[in-house]
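Presented as structure tokens, the chain that follows is alone, the form predicted alone.
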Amino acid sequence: MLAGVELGGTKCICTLGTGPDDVRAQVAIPTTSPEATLAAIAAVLERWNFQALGIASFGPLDLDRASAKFGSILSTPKPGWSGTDLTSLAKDVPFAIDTDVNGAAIAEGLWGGAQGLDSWAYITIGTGVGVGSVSAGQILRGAGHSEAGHQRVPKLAGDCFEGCCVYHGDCVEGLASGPAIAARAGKDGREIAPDDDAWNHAGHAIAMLCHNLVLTTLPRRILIGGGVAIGQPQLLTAIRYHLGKSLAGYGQTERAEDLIVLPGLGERAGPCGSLALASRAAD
């Protein structure tokens, strides 16, 4: 039996089970202050009997096991969360911790749309833009974890939108996250019409991100998930169009329609990501 915690910017989802088809319990907890949120999560975990724990969290995270701050959230725009130690949730059980998007990527490889592949990428579009890249079966890791959603990419000709990333302005996250799309359209995301040009601009930014991934991390498939992407088919259409136009056949072995797909797990990719990490910890 596995337990997983998906720590998100607005809510946390605690899951007990062995995989997407065997979820025994699931509890959602609002993300407020670190003290209140972690205490509520710990209270849920104390009621469950499990053999390994997976923690999939928003970042950036310190994932260097040799570091004194291993398992802590680094500098984040979420008030009060910088420096928060997440390893306190793991008591007397094997555990694994990684970013929420890396967890989702692993889950897609185990149970979703990347089964049978050795290299793929998972992009989540929501409050931010995150990328989990898997190469030769391993999550991309180096001096830290990937933050490809903060790449700077070219914008459409004549685009003067300054972006809304608090760190980089018009990086991919600043151009294509949920808040960025809403800011460009000048209205709440739920009120944006499918034919609004804001979707085309967001699709172009994500396509430029995919262009860079295709030529660097070499994914055989790129899964586009997250609350903004799922249920917005016009966004996927725009991404495929702009990616095909940008690559112009160079380094592209598959059609954009086959390369760019929705996640096999759909909206379950995030919560299942924490179970996927727990599965690795159990192994």
Given for the second form:
Number of protein chains: 2
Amino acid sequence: MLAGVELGGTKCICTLGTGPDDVRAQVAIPTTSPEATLAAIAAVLERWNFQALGIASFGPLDLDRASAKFGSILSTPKPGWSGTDLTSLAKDVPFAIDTDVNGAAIAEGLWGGAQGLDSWAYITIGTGVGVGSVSAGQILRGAGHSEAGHQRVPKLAGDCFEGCCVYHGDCVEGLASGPAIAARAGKDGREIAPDDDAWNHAGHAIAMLCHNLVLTTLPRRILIGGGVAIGQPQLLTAIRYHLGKSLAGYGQTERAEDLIVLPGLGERAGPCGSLALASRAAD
Amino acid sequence: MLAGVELGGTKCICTLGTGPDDVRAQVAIPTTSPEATLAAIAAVLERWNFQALGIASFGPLDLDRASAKFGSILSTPKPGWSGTDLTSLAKDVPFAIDTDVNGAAIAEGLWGGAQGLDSWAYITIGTGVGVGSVSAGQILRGAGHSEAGHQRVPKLAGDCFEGCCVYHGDCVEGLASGPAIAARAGKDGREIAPDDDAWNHAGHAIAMLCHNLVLTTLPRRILIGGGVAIGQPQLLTAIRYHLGKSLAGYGQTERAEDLIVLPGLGERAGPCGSLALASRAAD
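Counterpart to the form predicted alone, namely the form predicted in complex with a further copy of the same chain:
The next block holds the full complex; its first chain is the one shown before.
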């Protein structure tokens, strides 16, 4: 039996189960102050019996096991949360901690659309753009964790949109996140028609990111999830079109339709990430 | 004792030794037809006693151990070389084969500027732009090998140069390789003054590549070598300037001066790559 905690910006989801098709209990807790939120999560975990714990959290996180701050949230604009130590949630059981998108990437490998692969990437498009890359079965590590949603890519010829990333302006996140699509279209996300050109621009930016991933981290498949991507098939169509055109057959072993797919777990890829990390910790 | 073979487009270098400071013998062989070239290399290797062999070759290569074509050169414009099996050079000793740039990356880890690190990248700027990425001590693998020199990146505002990559036009290689710099400057490489704006444009393209690597493969250091980079300090200066400006402090744990450096082995990084691969095979 596994327990998982997904820490999000507005709510935290505690899950007890063995996998996506065997969830025994799930409790949502509003994200307020770190003290109150972690205490509420700890109270939930205390009532459960489990063999391993996975924590999938918003970042940035210190994931360097040699660091004194391992398992802490680094500098974040979220008031009060900078420096919060998440390892205090782990008591007497094996545990693993990673970013929410890395958790989702692992979940796709265990139970979703990346089963049987050795290398893949998971991209989530929502309030931001997140990327989890797995190589030789392991999440890519190094100096920090992936922030590949902030890659610099070319825009469509003649595009003057300045992007909306507070750090980089027109990086991928600044061009293709939900807020970026809404800003370009000049309307609320739910009111943007499927044939609005904003989808084409966002799809192009994600395609450029995929081009760079294909030639760099060498994924055999790229799963594209998140609230903005799921339910908007025209976005996937645009990504595949621009990627095929951009790679021009170079380094591409799969047709764009096979390379670029929705997550096998759909909208559950995120929430299942914490359980997937627990499963890894148990192994 | 180790033997290494570096297969290049115009010549192949066979090296006997234990490392860059202990080279016992070195023989250069012109690259002609595959049959004649491989026979001449085999004749050299036959005279030597060694415990492991490393082959660092131009690509693309099939490096999938499960493939029937493992160790072969894939489709290449070089006449006659497509499909050439390089594993025939290995007889009765442990051997390793990889791309020339991946070999150089490993050499930098063993003997050069990446010693003691767990993740780093090596970029070579010459006739093309090559990238070797190491994560958790291992060359990044997946669907093929790195071709990250063909990443798509934004150009400097207002830049109309179309680039010279035959596949992608203005990908990084099309903007920052030796031929690209010469095409932009409109003169032979040796005649381009250090203050020519072509260096600034090339430096910007490489900086965008470094931005994307820093946030994706998470190198703790990026070594920039190759015939075009070494001896042109203004290029390194431009790369550092544009990278610092582009990252805007994001994901960057080192100052640009510490992150972006010349290879510790200098121009020997490439030739030492084959010995480094042999050393890995021996382990």
